[in-house]
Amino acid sequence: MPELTPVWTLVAYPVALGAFTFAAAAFDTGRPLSRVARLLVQQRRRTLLPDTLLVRVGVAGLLAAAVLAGIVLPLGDVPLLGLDVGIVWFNAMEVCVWGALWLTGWGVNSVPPLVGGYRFIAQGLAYELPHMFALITAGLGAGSLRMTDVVQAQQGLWFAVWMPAAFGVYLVSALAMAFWGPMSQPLGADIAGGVTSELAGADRLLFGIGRYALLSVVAAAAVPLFLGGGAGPWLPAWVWTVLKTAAVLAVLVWARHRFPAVRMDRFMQASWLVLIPVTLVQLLIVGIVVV
């Protein structure tokens, strides 16, 4: 049964998906305010016969899959939503964004963000695994699937030090699931910005804010799920979990710049023939420890 939603949580949850969505982007673009005061008096861009409905719906979905994955998470000690599958309603948000992706790079009706759209179906196909089976382990570990239960198990060790492989898979595919850094290439330079080549005003500024979103919401996820939640010496639950969210979320963002881009089909191949392997090694471990 889902746990009853304290009030505070209806304030804190999206003004705590806010800060850490405007810190995103401040931190990554420097000067977000007047990036938004740019787009915001921008025209939308018209291409030939484009399906307006389906762009404005995947430009909308992205922010809201990211809104969507991030209630199950816990602030503090509660999440704003308790359920029971709270790991499986976070991974499905990720079958949202797929859509919303491939639904803007359809609806406008241009070759770029066609082939951007495309490039991510593939990308997903290679991260959808491995990250599966790292959010599974967390949850074995756990003996559950609720984001409460996952961070009460890890009350003597964190997840994260005894499941590292896991843990570094959940990172790499955080990075794919926000296509961010080196895993952006369904936004890339070599198809004129992919995705978003004909996206310009409120599109592109509301498909900007729900990547930066998705970005802190995959952040935030490692905390309940690898580095022990709340848990912390003399602070309070829920500033642990800021500050917690806070670090994972500046590796991230830093790690923009810092790697080369990788190809679909290398990420493919490394995907099926590493990453796969060591989640299941791992899986296997901790399914072991725990009988």
Contents of the next structure:
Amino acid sequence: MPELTPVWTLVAYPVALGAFTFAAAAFDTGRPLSRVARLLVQQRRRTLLPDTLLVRVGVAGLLAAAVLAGIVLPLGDVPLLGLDVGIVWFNAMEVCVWGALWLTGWGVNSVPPLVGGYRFIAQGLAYELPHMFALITAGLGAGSLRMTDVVQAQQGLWFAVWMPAAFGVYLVSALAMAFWGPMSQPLGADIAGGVTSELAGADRLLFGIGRYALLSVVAAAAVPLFLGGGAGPWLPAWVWTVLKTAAVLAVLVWARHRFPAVRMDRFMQASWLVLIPVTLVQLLIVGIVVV
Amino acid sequence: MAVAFWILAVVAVAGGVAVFVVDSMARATFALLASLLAVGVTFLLIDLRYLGALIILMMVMEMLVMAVFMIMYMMNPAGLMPMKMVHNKTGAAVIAGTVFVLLASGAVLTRWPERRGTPPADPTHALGLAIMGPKMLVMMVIGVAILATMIASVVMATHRGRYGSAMPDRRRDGEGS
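Give me the form predicted together with the partner chain now, not the form predicted alone.
Complete assembly follows, chain above in first position.
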């Protein structure tokens, strides 16, 4: 079994995730608390013949996937769950978002959410392979799939410095994974909000929390994978982890309105024809250097 | 451990039963996914963490792609109407019953060999050596061939998608939108 972790991580993880989720929401929407209050008193919207069970699973699943993906990320030095296959676990949990979005889109029995759900599957098929190769590159550089080993391997040089292509691809796939900014077409305005167009009240609130939590987790994962984890001068490890996560999150939030929307079929072509070869070459270079 | 195993076993079997009981394609797909995820978590229980995480990862992606294809090929629009999940009930029951009896009797009647050796310290490492060790060249060639096939088929499929060419073509600017 994975080694035991200190009890404080049980408290620190939800606090950190909650704080980053709130910060992302605050930067994105301006006044998150008033929005929360409004959504809490809002009525649920009823559609004709919805599959309520599947919608509930989908909406709750988004937050659950984000929380479960984050438990292998080191909070400073130790993660909540020190899994020896942490990278694979992170990947597996983050793929559950596909299911969450498709279920939400399907279950409400309405056209725009259905289109949005299918858009996310198409986007997922486009981003997932380059994303996996980027993750594997970090694992190969460290010779381990354990997140803390990946951090240890970056004592001398951050992976972002000597694997820039993998880092860049990770950031692009992070946008796609959290259906954020230019990759937010599953929630596109052209389909009236896509997956979320029929969500109201508590459902929309939970979905929104899940989405910001997911964005925080994909930003936080870049820190142990490519930015040296908690390494840094003077300050303790957890402060550096927080600072770096905040920096990546700020870049992702900033990117939201800076780039035009990307259509998923074009992204598919660009992703498979450019990003996959780029990550494979990066993987080859890292492989040669490591061996 | 034992409690967790039995819970997972019940979830796996119940998910499998639910596939045939529910009346919607989406519910059937996700019931099957729940069943497979329970199997994946069982692998985590017996310390095969890499395989467990991999099963979860692959099954989620696989069932989602399968949901897309199943619903795409169904006769009623998008599969939103309730439908029966079983066809040819008697034939299917006979075949399933026979296969179950064969497998179960095999499992019960076989003389299982005594365990030799101990589990390796790092099952992931041992698994990698077992699969890739002597067969490295074959696996590399097959891996590259599969990847090339996938990329080629996607390139051909996206040449002209639903919204026109994926990449803007200046020569045919006036055509379509």
